[in-house]
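Just one chain follows, in the form predicted on its own, and it is written as structure tokens.
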Amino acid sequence: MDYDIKDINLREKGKNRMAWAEQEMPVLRAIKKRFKKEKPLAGLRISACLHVTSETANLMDTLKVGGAELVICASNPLSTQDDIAATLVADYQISTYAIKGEDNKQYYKHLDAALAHNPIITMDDGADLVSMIHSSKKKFAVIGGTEETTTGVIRLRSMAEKGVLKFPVISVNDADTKYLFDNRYGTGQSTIDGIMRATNRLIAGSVFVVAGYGWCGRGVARRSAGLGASVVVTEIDPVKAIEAVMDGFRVLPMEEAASFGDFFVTLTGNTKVLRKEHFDQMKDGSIVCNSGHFNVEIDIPALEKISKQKRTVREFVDEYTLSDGRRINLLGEGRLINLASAEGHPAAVMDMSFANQALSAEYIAKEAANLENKVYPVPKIIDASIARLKLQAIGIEIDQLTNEQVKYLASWDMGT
């Protein structure tokens, strides 16, 4: 077993945090129990490029119990929890390549290490593994992969549409039990958590600008409003813009919102959402951050170009002073603020997301020969089974259709 982590002596702290998270992951525990008995992933090499957190560690343990041979690397330079990396190596004997704060060179070196495992199945958060496989001259025997996040799915769908995707990929992000909870409630809470930890600024009474009203943006908008902020949403999609209006938020172009916002959060999956013309309008002391996957959502080179001074004023807070004296504060180097300065999503929502990952890996192992080289949704039967397991775990019962109701819904001539 090879690895590259910060400090293996952090193992005890990581093991405790992993156990703490597992308490809130009953669905994954149920899957782990079945996997231990059935070994559906026996002998399969899985390379995972995910945020190395306590919740991810529980997914890795589940996959290993199911028979998989695992390697994991970080999917973002600032998202690793070093104590979790230590326990994965020391206590679970899983090859781990992840160090919080690693530079780009080390980040891609770790990706190379994960691919040296010659995976049969890939597990991505942002599609970096898949992208590197497709750009490599080396031939891989991958039968399928899974993708965790919106940004990665966008990349993969583009590859599929252009006919260059070499193997099927399951879009975990599109599962109802993922995006309705992970993206909305998980991103909503953890993004606010990251901003508050990094800045210790009061959100109540501030103007909070949310760029993008997808499920992640919805979550952040609602949580910031709940803390007393006046929320402004910026959008390029007219339908989402109308939805934001009817949810009670102001909708404005970014160029207008930039002049009076206090906090700015990007959650679009696109590039240069905040750029020079917006920085030129911002107030002194504005706080800028990103909760989309890649740091390209904020045009950091443009901010650096118009600044005369940069200094780190708090951990994860870089203050840029412009030529006219105004200061713009960039959080977490423009990377995922919920993981850069906080701990990412709560375990209760990651329970369902990672249940989708585990069951999708099992589905690929069984069905890869019947799948084409395109992006597939998580099968509805898996999605529904995860929801049922979650309800059972929290003690919630729901109604069932009667035979008469089933017959009524299946008919076309029983309208009265």
Ligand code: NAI
Given for the second form:
Amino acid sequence: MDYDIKDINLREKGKNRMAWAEQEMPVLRAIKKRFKKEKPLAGLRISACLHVTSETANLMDTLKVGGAELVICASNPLSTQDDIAATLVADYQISTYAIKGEDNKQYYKHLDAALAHNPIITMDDGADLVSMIHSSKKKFAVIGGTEETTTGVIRLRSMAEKGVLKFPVISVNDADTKYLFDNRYGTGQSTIDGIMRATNRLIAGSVFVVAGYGWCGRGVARRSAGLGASVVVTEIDPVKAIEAVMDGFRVLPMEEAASFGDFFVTLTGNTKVLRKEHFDQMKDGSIVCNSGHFNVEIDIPALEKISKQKRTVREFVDEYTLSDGRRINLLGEGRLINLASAEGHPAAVMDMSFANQALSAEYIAKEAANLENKVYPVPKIIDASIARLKLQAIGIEIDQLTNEQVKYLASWDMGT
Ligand code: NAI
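The form predicted together with this ligand is what I need now, so please give it after the form predicted on its own.
Now the complete complex, all chains and molecules, led by this one.
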């Protein structure tokens, strides 16, 4: 078995952390139990490009138990948990290509290694595997893929619209049981966790600027407010901006917020959201970071250009000193801060995200022949079944429609 990881001796720590996460993943556990009996992925080669975390390791285990022949590589150079990579290799015999802090060259070498597995199904977080397959001269036998995150889905939709997508992809991100919980509560909590671990700065009483009031931004805004920050939201979408106002946040252009923010977090999926004109106005000691998928939301080259000095002052904190002496602190090299300096989303939300991944892989295995080269949502029936399993697992019961209510909701002439 081939692999490229930091240190296999970290396996025990990884195994313990994986088991800790599994305790909070009852839906995935139930799927694993069924997969063990039914082997729906028997003999299918899957290449996964995901953040190598304790929750992902539980997904890998589930897919393997379901019969898949698996390899995994990192979907971000800073998100790998090296102990988890070690247990995947040593205890689960899953080829893993992921080292925390790998440079770009090694990152792409790892993607290449995952593709050398000649996948039948791809499992992406950010669409890097799919994009490499489409730009490669090699022929692949992929029947379908899954996509974990908003940015990946945007890339795939653009490929489908241009008619270049060569196989169907299931947009796991757009399942209700994914984005409503993972993006909002998962990114909300873990982004704050990442900022606190990297800086140990007090959030209460600070001005916290959140760029982007999408599912992730809503979570971060709400949680930073909960810690006592005064929150400013920046947006480009008028509807989201009104929502932020009515949720009780101050909405301003970044141009104005830049001069008085203490913390800046970007979660837009867009590029150069924080740039030179904003750095020019920031206070001495400002903290800037990103929790969107790619490290392009903060214009780091522009920051480097206007800085006379850069030094690492703490782990995950680079201090840039500008020519007038002001210091701007960039966290985690502008990469997903929740995975760079913290551990990513809590297992309880990844339980539902990865249940969607496992069931979408099974769906592709069964249905690929009937799908076109498009981006498909997770079938509603799968999404709803995950919600039901989650409720069951946490011991919550809900009401059921009476026959009369079913009839009433289906009618158009029963207004009185
Ligand atoms: P979304 O589409 O729900 O929200 C993005 C928001 O950013 C939209 O409201 C959009 O109008 C706004 N926006 C775009 N350009 C902007 C600009 N220049 N200034 C201010 N606002 C702007 O997307 P979602 O689901 O919130 O995801 C955001 C990013 O986070 C994506 O890159 C996604 O892949 C990533 N993500 C990261 C996670 C993590 O673990 N850190 C987890 C899930 C998603």
